[in-house]
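Here we start with a single chain on its own, the form predicted alone, put down as structure tokens.
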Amino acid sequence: MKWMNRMLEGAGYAMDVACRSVGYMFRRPRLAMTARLAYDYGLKSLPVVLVVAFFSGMILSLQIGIQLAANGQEELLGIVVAQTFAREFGPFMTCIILVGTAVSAFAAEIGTMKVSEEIDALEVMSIDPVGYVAAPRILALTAMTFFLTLCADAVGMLGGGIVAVTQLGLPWQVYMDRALTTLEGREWFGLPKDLYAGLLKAGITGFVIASIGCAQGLRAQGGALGVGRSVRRAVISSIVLILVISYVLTWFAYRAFAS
């Protein structure tokens, strides 16, 4: 039962820093030093995330439009390819990503600071860690989160397109009007609801997993080997929870915004 124990008291380390982290944003956002990591952590991810976004729409399309046009029914490929992206491959593929570029980053930067004193010394000064070093990460990702995914949506559906004009001998005028008739005319909140389900997901993910790299760090000890063995639990435990947030906020979704 002592692994159960560590996992308990891991997820609720992580919940204590999560919820003291919004206190911060709200009542001292360091808002500099946001912008600098969402530079770092977000945009400096987005040329991975496009590459892997526009491979994954080809390979989507490829995959499904064959068997469509096998049944003649490849007109339906920009419906497949706009939903799929808006509401579940880009806010994935996206924290997926994140994952590798800045979680495992925020868990080795602050466990580095943990093993050396430095976290110590900032209590020493009064100055509570989670405020300093954790908000303006988990706020900076949560922010970028957003960006990516529309970026990988619509990266995504170009290159599904491509696959569809090249490979299938769709039009692209045909392809482009289903896909985006398909996310037309179904807003919620302004917004289309395909795409604000995925880009909710996104969000909710994206601070989750920032926060769980976050707490992992402050959690390290035992030197070089004890951040090594805090990343990867913060890499294993967001892996697991995108799959989760991933299933739950899609069965909402569909249940939301059936109509």
Given for the second form:
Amino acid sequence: MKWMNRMLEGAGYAMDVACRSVGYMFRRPRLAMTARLAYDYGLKSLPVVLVVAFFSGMILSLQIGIQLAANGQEELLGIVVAQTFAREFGPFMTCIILVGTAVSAFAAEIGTMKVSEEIDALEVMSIDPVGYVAAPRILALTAMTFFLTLCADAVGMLGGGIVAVTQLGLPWQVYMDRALTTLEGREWFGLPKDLYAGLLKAGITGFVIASIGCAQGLRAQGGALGVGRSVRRAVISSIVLILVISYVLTWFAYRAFAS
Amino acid sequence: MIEIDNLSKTYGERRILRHCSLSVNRGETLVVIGASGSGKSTLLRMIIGLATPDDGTILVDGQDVHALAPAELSRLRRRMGYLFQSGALINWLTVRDNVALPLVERGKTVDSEIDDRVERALRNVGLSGTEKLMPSQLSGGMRKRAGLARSLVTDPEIILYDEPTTGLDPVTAHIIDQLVVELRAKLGVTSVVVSHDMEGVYRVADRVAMLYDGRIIATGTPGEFRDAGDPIVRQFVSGALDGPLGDRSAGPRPKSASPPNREEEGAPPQGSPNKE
Ligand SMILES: Nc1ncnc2c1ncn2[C@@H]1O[C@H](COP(=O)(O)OP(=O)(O)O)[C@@H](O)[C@H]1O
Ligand SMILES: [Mg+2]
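May I ask for the structure of the form predicted together with the partner chain now, the form predicted alone having been displayed?
Entire complex below, previous chain first.
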């Protein structure tokens, strides 16, 4: 029961940090700091996102393509890869990578600030650590999640296409045509639904995991050991929440508001 | 100016402070002495609201620190300065930006004035010329002095110093002590200094309080402390090896016939190497 209490307390605190951060994003955005953080944690994660997305696209295309080709349906491959990436794979892999590159770093960095009294120093100067340290990180990561997901979607489809052409003998034109048409096909409030539902999902998830990383850092106590504990907790909760959020939002987008 | 009444604090099973009462008058420098781990930092943290007492109240300028709304606490803290034991500089800002931070965040000062005040604060602590360095490029003592410059730059009325001279060389320590004295003389700053450097205590203190076993066991002028009769106070002040402090057995035991302990923690004897 003790861990349950602690978990609820942690969740409550993370929500508090998230809400107050949103307030600060409007009242006092600190754009210069946000831009620097977006570069450090977002753009520097781009190479790994691209590599992972590219290979995932190739693997997906090969696995599904072989099955489809057995039934002579290989020209559907573009549809499968595009839909899978836009709806699920792109957001999912981007967020998982960001847990490793950014969320853990937020928890470690802020946790170290906490145990070395830097966070206390901000409070003593009447500077709210949530506004000064957490809000710029949360904003930066949320924005970069959109961008990285879009890149992952594009590169995944590219990887899938290359396998389609080289391994399954599908003309590039056919693959791309099908891929783009299927994305444009279904509209939602005038926008291509699958793409935007996926991006929205990624953005929301990015916001949540960034908040968790910052909140865990701010709660760290007890030296290096405590920082390690914060990082571990942040990573575990983030991975679990990525899946939960993904399911819930998919349900909303394709069941509750099915078009 | 600061009224501490019946303050108690427990961490887990450990009672750090019990029923401490203490007051600091306006314009006075009170030095709190005590062995490391006796709860001096905890006491300072509670005065500025970083830690919450289990029991008791702290009034700063008539306001109950732990009953204030966040905005009011924030306003009160703007009149206070706090020197952290390790300096606590923000790691990604240069020394200059660290010292300027409280002014920049208050947003009331124009840029040229900020530059002037930062320069003056750094000069006061003997750190001119380090403006562009990062905290990781400073030694421990320099970090602490930069932290001191940061707490002085806003001209606070009340300053809490957590071991301002520990880890500094004797000359720099003297300079910092001189600064504390000057701040009181020229600006009428009210200070609480936590220290175990007795030489410095005699230089800066108007009044001294000693923390031992969670209680304030003595208060008085530096002169009274120098000639103290209480065996605990006398041992701490003189740094003697023999006495009730640091003794393994429970309770004060004011006798001197026993052979000297070699593994004293509180007060290592001068000149004798640390034996393992
Ligand atoms: N946040 C905390 N959690 C648990 N114990 C603490 C905490 N802060 C301080 N302590 C304990 O309280 C005691 C007093 O610490 P402190 O006030 O830092 O002593 P001092 O500054 O006199 O050396 C120490 O034994 C320390 O282990
Ligand atoms: Mg201390």
